[in-house]
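One chain is shown next in structure tokens, namely the form predicted on its own.
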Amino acid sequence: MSSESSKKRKPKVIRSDGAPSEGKRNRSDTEQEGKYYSEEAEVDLRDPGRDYELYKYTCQELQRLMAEIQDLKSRGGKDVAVEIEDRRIQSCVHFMTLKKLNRLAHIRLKKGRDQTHEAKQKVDAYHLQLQNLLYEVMHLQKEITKCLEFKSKHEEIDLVSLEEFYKEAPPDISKAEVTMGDPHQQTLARLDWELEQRKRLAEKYRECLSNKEKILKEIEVKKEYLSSLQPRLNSIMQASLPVQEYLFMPFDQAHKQYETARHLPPPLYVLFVQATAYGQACDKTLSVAIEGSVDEAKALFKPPEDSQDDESDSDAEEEQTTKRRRPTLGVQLDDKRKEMLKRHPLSVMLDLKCKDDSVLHLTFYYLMNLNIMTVKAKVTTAAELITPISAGDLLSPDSVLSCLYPGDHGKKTPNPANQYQFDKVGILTLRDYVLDLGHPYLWVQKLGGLHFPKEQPQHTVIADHSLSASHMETTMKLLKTRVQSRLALHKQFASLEHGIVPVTSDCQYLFPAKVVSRLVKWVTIAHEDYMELHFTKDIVEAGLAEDTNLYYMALVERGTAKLQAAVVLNPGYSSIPPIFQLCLNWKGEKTNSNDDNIRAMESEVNVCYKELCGPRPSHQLLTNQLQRLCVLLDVYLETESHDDSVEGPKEFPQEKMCLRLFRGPSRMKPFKYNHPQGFFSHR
């Protein structure tokens, strides 16, 4: 115990001893109280390389320390506590040392913090007043700036050239002698002398006013008396109504009529302008009237007025809408097909009379957004028709005119571009609504003035005069034609459809006096019914049978011999002649295909059409063929050679004289009449 207590109080011996002593400290103290140390002077006077020196210096001995009592540490001994408290006292120095020189540190970082900051706020000082400086030199060039740019209102005038004005000017103003040399002497006797003129002009322009002002009286004056004449006119326009109507002279009518006009689109303009000019050189008798409001015409043209009960009304409106369902898709196609198919409000009235008091009503509309016209026709007669039922489609307002130039049916669009705006509203074609629109004839648009190249589509179609002339005097005839035609055959099927085939007095030398075989059937039948037929296949593979024929069936009979004719009738008849294709029931079915006999009938009919035409303008042919075609039959039956085995008399005894029964190998018979003489023979 007591060597142990011995161990522990030695160090404190040791350090007692290796301490300063008290009285020694003392004197220190003593001697220092009149000094002032501060460690901010100490370091300016310190070299901090020599301070960083030190310290590494201080931090490798501290190690080194660290190191030797960690060795004692680990050896262990009887002296090594004395070595390793005197390496302790040794650290303490150092570490003492470091501390110091970490206050050195601090005072020098926050002595350099406070030199940057002053120096930062020198060089604030200095941006400030850059600043300051620039500012003035900006401002100052702009002033500058606004000198150099400053334009006098001089600049502004025109003056005159300087040859005008030394040429021009007097000399009391022009001062040439002053003002050659002188560019600023020069500018103001220029302006003296531009003010002298322009006072002069003023003048002038005052002595303007007060004439005008006289002529606008005078004007006044007249148009007083002008507007008082007015209604004198209207007075004696009036009163002379009855005198015009007398002398078949409508001027007020048609002074209307083109005042109306004015507000026609161009195609109609043209159309009504080129049929009151070939009526009055032409034709008397042709009518041109235009229908529909002139109000919503002038419409098309005023822009909308906007107001503010207009807005009111649409708010409201609104409101209500907004309550309602919104229309579907295929309600907004429908909206937009109709405004697409819209008609302008006007229309031109055509009324073209022929020789038996019938009327030919055509009714001529422009569609505005497909820039094509259309017409809606109708017949009239004097006295009523009894429409046969084989008549019902020669007059129906479909079909009178289709055809009227070869392959123009109407039931197309003869504008290239309308195809691209159907395409937009889901039209597919514009058949489906021709019978409410009407038909869009090639000539209805020729009349209009309108032409559409398929070769080279134009951007805009412009209606042209020119084209509507040259093509109205054709066109109004072929109406005529056309309404006589479609009449005449109107009273034929009335006779046809009672078994009475109509053969007039100037056509009867065609035929002999005598014929057996009757027309007992007239009916018309569909296009589709004519092209199941199979005996008409010859005409339909040959492109003859179109869907804007008309299309009927006629039976002929004498005895037990029924013979069928097919009848082709064209638009165009009677330029075109109907076609027929037969069939013959007796012994056997008997067509141009098994009997060249029957082929012989059908030449007999179709090629040599010519002799049956009669007096212009032919409109016999048809009921004239239908004739022929029973005395084909009756030649066929009467030539046709007796069986002997059969017992009794010959069902068709040889009525007709012919000079020879048959010819050639295939045995034709004598189908060709010969007038006056009246024997048959071969062609």
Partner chain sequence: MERAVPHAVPLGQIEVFQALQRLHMTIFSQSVSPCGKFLAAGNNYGQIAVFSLSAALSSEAKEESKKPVVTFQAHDGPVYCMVSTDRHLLSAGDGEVKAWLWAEILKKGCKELWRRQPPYRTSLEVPEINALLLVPKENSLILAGGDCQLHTMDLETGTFTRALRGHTDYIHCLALRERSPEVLSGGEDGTVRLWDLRSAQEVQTIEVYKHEECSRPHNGRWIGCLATDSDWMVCGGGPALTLWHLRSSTPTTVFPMRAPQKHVTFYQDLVLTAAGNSCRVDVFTNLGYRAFSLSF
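The term rigid core refers to the maximal set of C-alpha atoms that superpose within 1.5 Å between the two forms. These numbers come from a predicted model, not from an experiment. Residue numbers count along the first chain shown, from 1. First, how it differs from the form predicted in complex with its partner chain.
- Core-superposed comparison between these two forms: the C-alpha position of residue 89 differs by no less than 2 Å.
- With a cut-off of 2 Å and the rigid core superposed, residue 193 has a Cα displacement that reaches or exceeds the cut-off between these two forms.
- Superposition of the core reveals a Cα shift of less than 2 Å for residue 655 between these two forms.
Can I get the form predicted in complex with its partner chain as well, since the one above is the form predicted on its own?
The following holds one chain only.
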């Protein structure tokens, strides 16, 4: 349809002011004044359907007219032009109708659009309202939930339970009648009660605080009182000193010692404590004392500034006096060595009293840089001792404590870390300094609680009380036995040097009444000399001849027979027996390598020594062994079978009573003495 196809907008035809804008169609409004032509109003009146019909009719007419014009034009003729003109005018009219219809259509369209637009706007407005309301609803809902979720602070307070509340609260607060029914009131009441209680407690707290203040003040006062007491007590103690001495209770002395003990280095302290404890508990003959300068000990720990001041002063002085002289390298090294081997100024002295009034004085030192302890020993006897020549080493401070425990010779430092320190200052071994510093025996370290395990060298070795305590008793006993056995040997040596074997009466039963062989000589020999002897090779090879042992040579004679006995005395005498090796010079030289009987004699003295120990503490072992040796020589010489080819009587007639002279495949002589029957038999 052509009206639909032409959608171009025509400007609005009629306005309310009524100015017509169309040029072509000029329909003037003449009908009424004040009334204007509104095509829009007309649109409402006309029926669109009819207009449509009209349009179709007009189009048809136009088509007819055009067709007629066409016909006429094609036919030609004279009146054609008028008819054509007529039809043209008709068609113009139809055209105008069409135009009007077009306009109407447009107006209708526009109206329709406007109506739609309006309606849409209304709908939009409602929509907006709806949105607003929904939003408000949501908001309100949120608020409601917030309100519902609201927890009042009062719920966080732990209120007492209901039963308690009703029990405890006074009725004017609890208001049971009201609150039972109404939870809100109930909660309020409970809160009230809570508040009451809190107030009361706050009161109490304040009261307690003030009490506390008061008491603190009182304490202060009393403390002052007590501190003022101390100087008064001191003066009382001073006054009591003469009383203490009178009653032999030297508490003060002990106290002073403990005071000094506080400045001892840890190992010496351990030794001091353990030795005092042992002395008090088990052994009344042990006394402990501390020697040395306490001030020097304190000076060791002085802060560096003081000492630096001193140093700078002394340096200045030194510079002035010896300007040119610089210490040589050797002197420097020497100084370093001295520094390394420095002893702590305090030392602990132990005095062990033995039964015969002889005393062993032990002084223990602590070498600070090397962390080891050393000991110096001295034996004093009640009576003056005349030292026999051979007994020189027995009681010498150097060797009297050697090998108290097997192998503990005290010539090497027990602390493996010291080796590195020694290397720095060029000390080869501690042996050279041992005379001056004392011996670092292992038992000394143990008494001081120092333990140096061989496998793991430790950086710091701490003094351990339990180690010291566990060794104290054994060591003290060993020390006492050592001193006593040495003193016994001392006396015996004096007698031996005069050729008399001192056999005590309780050991006489071990020997026959008559012993003809005599001890002629008893001297010390050096370790090297012992090793050189030809008949001692077995002992040396068995490792029994060490440089810590003492060596002696005894000579027993009877007639032309001379028996040499080389004796190894172990420092652990008398628990470790002396070892004899024999060489007989009589009709040739007989030793254990060429005469089985000499071997048997050695066996009698070395292996069967337990019979010869005598009563405890078996100090008689050596003398009994020597006496037995004389007896054995007697038996040997007397039982020697007479050689028929040689003329003359036997040099030694048999006086000993023997059951048999020879026994066994080795044809041994009867060396075993049987008491009390008094005859000799074989083992």
